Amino acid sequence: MKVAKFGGSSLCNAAQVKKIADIMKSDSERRIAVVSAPGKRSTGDTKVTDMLIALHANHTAGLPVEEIITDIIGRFAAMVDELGLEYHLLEKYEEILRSYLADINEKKRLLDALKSCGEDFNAQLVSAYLNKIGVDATYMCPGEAGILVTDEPSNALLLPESYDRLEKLKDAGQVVVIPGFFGYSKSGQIVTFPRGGSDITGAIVARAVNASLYENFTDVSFIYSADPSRIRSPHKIEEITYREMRELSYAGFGVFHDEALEPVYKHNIPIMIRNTNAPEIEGTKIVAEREYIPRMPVIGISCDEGFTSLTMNKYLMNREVGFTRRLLQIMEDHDLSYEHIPSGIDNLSIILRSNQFEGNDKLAAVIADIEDTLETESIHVENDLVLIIIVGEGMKHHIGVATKTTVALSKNDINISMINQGASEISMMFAVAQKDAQRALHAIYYNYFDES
C-alpha cells in the first residue's frame, strides 16, 4: 500500500486535479490520498488558505465578508465546472462557511475551523471526481479516519491512540481521500497542525497503515543540494537519509516539512518526492540508510537568514557550575528558543532567531538579566547573521571538511563569526554576516559540487 500526499500546487485548479486523479488511477497500490488546499494558480494569485484567513480577519473585525465568501466559493466553482461535478458541493461548502461564522464565537477556534475548510472542501471535490472517472473512492474526514489531536488551536499534536484508530484504513475497499492539515480533539474541536500540516497528516497516515512508500507530490521532481534560486542548476539529490533531510529542513529547505519526518522514520517507511507534472520521474527518495559516496561527503547546503547572537565573556567560565543552565533558564523565562550554543573556555555564544525580538523589548531585558544573574564581564550582540549549514552522512568519514570549508571562505574574504559542528557529526554550521551570505554560499557550494 502506498500513501500519496498532494500539495497545494498539485491541486490549484481543475487541470491539476485531473493529473492527480490519473496518478491515483495509474497505480492500484495507491490506496490513500491526503490532499492540501488549492494553492496559487500563478504568480500573484492567492492561496485558498490565505483567503480563509482573510475571511476570519474581516469577520472578527466586524468588516464585510460577502465578497471574500464569494471569492472562496468561486475558486471551487471554477473546478467544479471544469470537472463536470454536481453543484450541490458548492452549496454545501457555503453552508459550512456560514455555519462556522455564525456558531463559533472563540476567535482561535473559528480560525482553525475556517482554515481547515481549504483541505476539507478539496478532499470532497477530489473524491467526487475520482468516482466520476470510475475510481471507487470515498471522502473521509480526519475525525472519522481517527486523527485525534491535542486541543491547542493552530498547534495540534497527534495523540498516540490515533495510530490504532487509523490502522483500519488498511482494510478499506476503496481509495480513501483524507484532508490534511487538521484533526479533532477529544472534545470534538477542529484543531490545525502548524505550517506544513498536510505533510504531517500524510506521514501520520503512512505510518498508521505501515505503507510500503509515502509519496509526496509537489511541483518539483527532486530535492536539490542547494536552493535553486540562489545556486544555478544545483545538484539533484537522488537519495538522502531522514537525518540529512531533517537537518536541511530545519535550516531552511522548504520542500519537506521537518516535523513530517518523525512519524515515518521510526518505522523506516521510505518517502519519495515526486512531481505531479512529471509523475513518471522517480524523484528524491528519503531513506533510513544510504550508501556512502567518498567523493560526496556533503549532500546539501542550506542558507537561513535572520539570526542574532549574544556572546558572553567571563574569566573562568568553564569552572562555574550551572552557568549554561542558568542562561537557558533566562531564555525560558523570556519565552525564547535558541538554535546553537558554541562555546570556548571563557566565553559562550547563544544564537537565536531575530524575529523573537521584533516589536518588544526582550533583547534589552535578556541582556539585563544575564548581567545581573550571570555577572558576565561583557556581552556582545551581533545582528543580521546568516547561518550556512552543510550536511552529509559522509562528513563523519571524511577528514578535513571543516578545513576545506573555512579555506574556501577565507579565499573569498568572508569573515566567519562562529562555527559549530553538530553532535551527530553530519552537519556543520557557519555564521556569517548578512552582506556576505550569497558569496559565502557560492564559495562553499562550489567547493563540494562542480560548477555547471
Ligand SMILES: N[C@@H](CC(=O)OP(=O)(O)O)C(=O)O
The other form holds:
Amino acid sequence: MKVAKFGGSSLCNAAQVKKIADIMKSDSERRIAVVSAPGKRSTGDTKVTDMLIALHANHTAGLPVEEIITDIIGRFAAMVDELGLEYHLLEKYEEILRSYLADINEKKRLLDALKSCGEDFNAQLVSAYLNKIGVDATYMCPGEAGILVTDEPSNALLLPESYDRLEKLKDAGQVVVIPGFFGYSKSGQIVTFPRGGSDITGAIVARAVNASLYENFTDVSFIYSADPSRIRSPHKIEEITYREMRELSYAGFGVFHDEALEPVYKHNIPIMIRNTNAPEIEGTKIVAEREYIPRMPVIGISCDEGFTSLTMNKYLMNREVGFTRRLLQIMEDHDLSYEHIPSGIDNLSIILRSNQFEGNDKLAAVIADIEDTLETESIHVENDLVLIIIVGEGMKHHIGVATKTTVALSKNDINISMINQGASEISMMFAVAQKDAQRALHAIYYNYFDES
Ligand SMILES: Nc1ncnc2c1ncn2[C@@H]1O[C@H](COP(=O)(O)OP(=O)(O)O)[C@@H](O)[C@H]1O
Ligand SMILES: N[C@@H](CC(=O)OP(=O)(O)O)C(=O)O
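And the form predicted together with the named molecule, for comparison with the form predicted alone?
Below, the chain from earlier opens the complete complex, with every other chain and molecule after it.
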C-alpha cells in the first residue's frame, strides 16, 4: 500500500486536481491521498493558507473580512466549476468559515481552525472529483482518522497513540482522502502542524499503515544539491539518506519538511519525491542507507537566512564549571531555542534564529540576564547572519572538506563569522554575513559540483 501526499502546487487549480486524480487512478497500490491547501497558481499569487491567515488578521483587528471570504471561496468555486462538482460544497465551506469566525473567541485557536480549512475543503473537493471520475473514494477528517496531537497552537506534535487509531486505514475498502496539516487535541481542538506540515501528516499516515512507499508529489522532479532558486540547474539527487535529508531540510531545503522524517525513519519506509507534472519520472528516493560514492563526499548544500549570534567573552571561562548550563537556563527562561554553540577557551557564541527576538525588547532582556548571571566581560551581537550547511554521509571518511570550503571562501574574499562541525560528522556549518550569502553559496557549491 502506498500513501501519496500532494502539495499545494499540485492542487492549485482544477487542471492540477485532474492530474493528481490520474496519478491516483493509475496505480491501485495508492490507497491513501493526503492533500494540502491550494498553493500559488503563478509567481505573485497567494496560497489559500496565507489568505486564511489574512482573514484571521483582519477579523482579530476588527477590519473588514467580506472581501477575503469572497476571495477564498472564489478559489474553490473556480475549481468546483471547472471540475463539474456540486455547488453545495461551496455553501458548506462558507458556513464553516463563518461559524469559526463567530464561535471561536481565543485568537490562537481561531487561527488554527481557519488555517485548517484550506486542506479540509480541498480534501472534500478531491474526494468528490475522484468519485465523479469513477474512483471509489471517501473524505476522512483527521479527527475521524485518529490524528491526535499536542495542544500547542500552530506547532502540534503527534501523540503516539494515534498510530493505533490510524491503523484501521489499512482496511478501508475505498481510496481515503485525508486533509494534511492538522490534527485534533485531546480536548477536541483543531491544532495545526508548523507551516508546510502536510508532509508531516503524509509521513504519519504512511507509518501507521506501514506503507511500502510514501510518495510526496510536488512541482520538482528531484531534490537537487542546492535550492534551484539560488543555483541554476543544480545537480539532481537520486538517493539521499534520512539523516542527510533532515539536515538539509532543516536548513533551507523547503521541498520536504524536516519533521516529516521522524515518523518514517525508524520503520524504514522509503519516501519518493515526485513531480505531479511529470509523474513518469521516478524522482528522488529518501532511504536509510545509500551507496557511498567516494568522489562525492557532499550530497547537498543549503543556505538558511535570518540568524543572530551572541558572542560572550570572559577571561578564564574554561575554568568556570556550569557556565554553559547557566547560559542555556537563560535561553530556556526566555523560551529561546538555539542552533549552534561554537566555543573557545575564553569565549562562546550562541546562534539563534533572529525571528525569536521580533516584536519586543527580548534581545536586550536576554543580554541583561547574561551580564547579570554570567558576569561576562563583553557581549557582541551579530545580526543578519546566514548559515551555509554542507551535508554528506561521505564527509566522515573524507579529509579536507573544511579546508576546501574555507579556501573557496577566502579566494572570493568572503569573511567567515563562524565554523561548526555537526557532532554526527555528516554536516558542517559556515556562518557568513547576509550580504555575502549568494556569493558564498556559489563559491562553495561549484567547489563540489560541476556546472551543468
Ligand atoms: N534542494 C531543493 N531541491 C528541490 N526543490 C527545492 C530545493 N530547495 C527548495 N526547493 C523548492 O521547493 C519547492 C517545492 O516545495 P513546496 O513549495 O513546499 O511544494 P508543495 O507545494 O508541493 O508542497 C520547489 O518548487 C523548489 O523551489
Ligand atoms: N498549506 C500549508 C501546509 C502545507 O504543507 O502546504 P504545502 O504542501 O503547500 O507546502 C502551508 O502552506 O503551510
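Keep in mind that what you see is a predicted model, and the values were worked out from it rather than measured. Only the largest set of C-alpha atoms that superpose within 1.5 Å between the two forms is called the rigid core. Positions refer to the first chain, counted from 1.
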C-alpha of K132 moved at least 2 Å between the two forms on rigid core: no
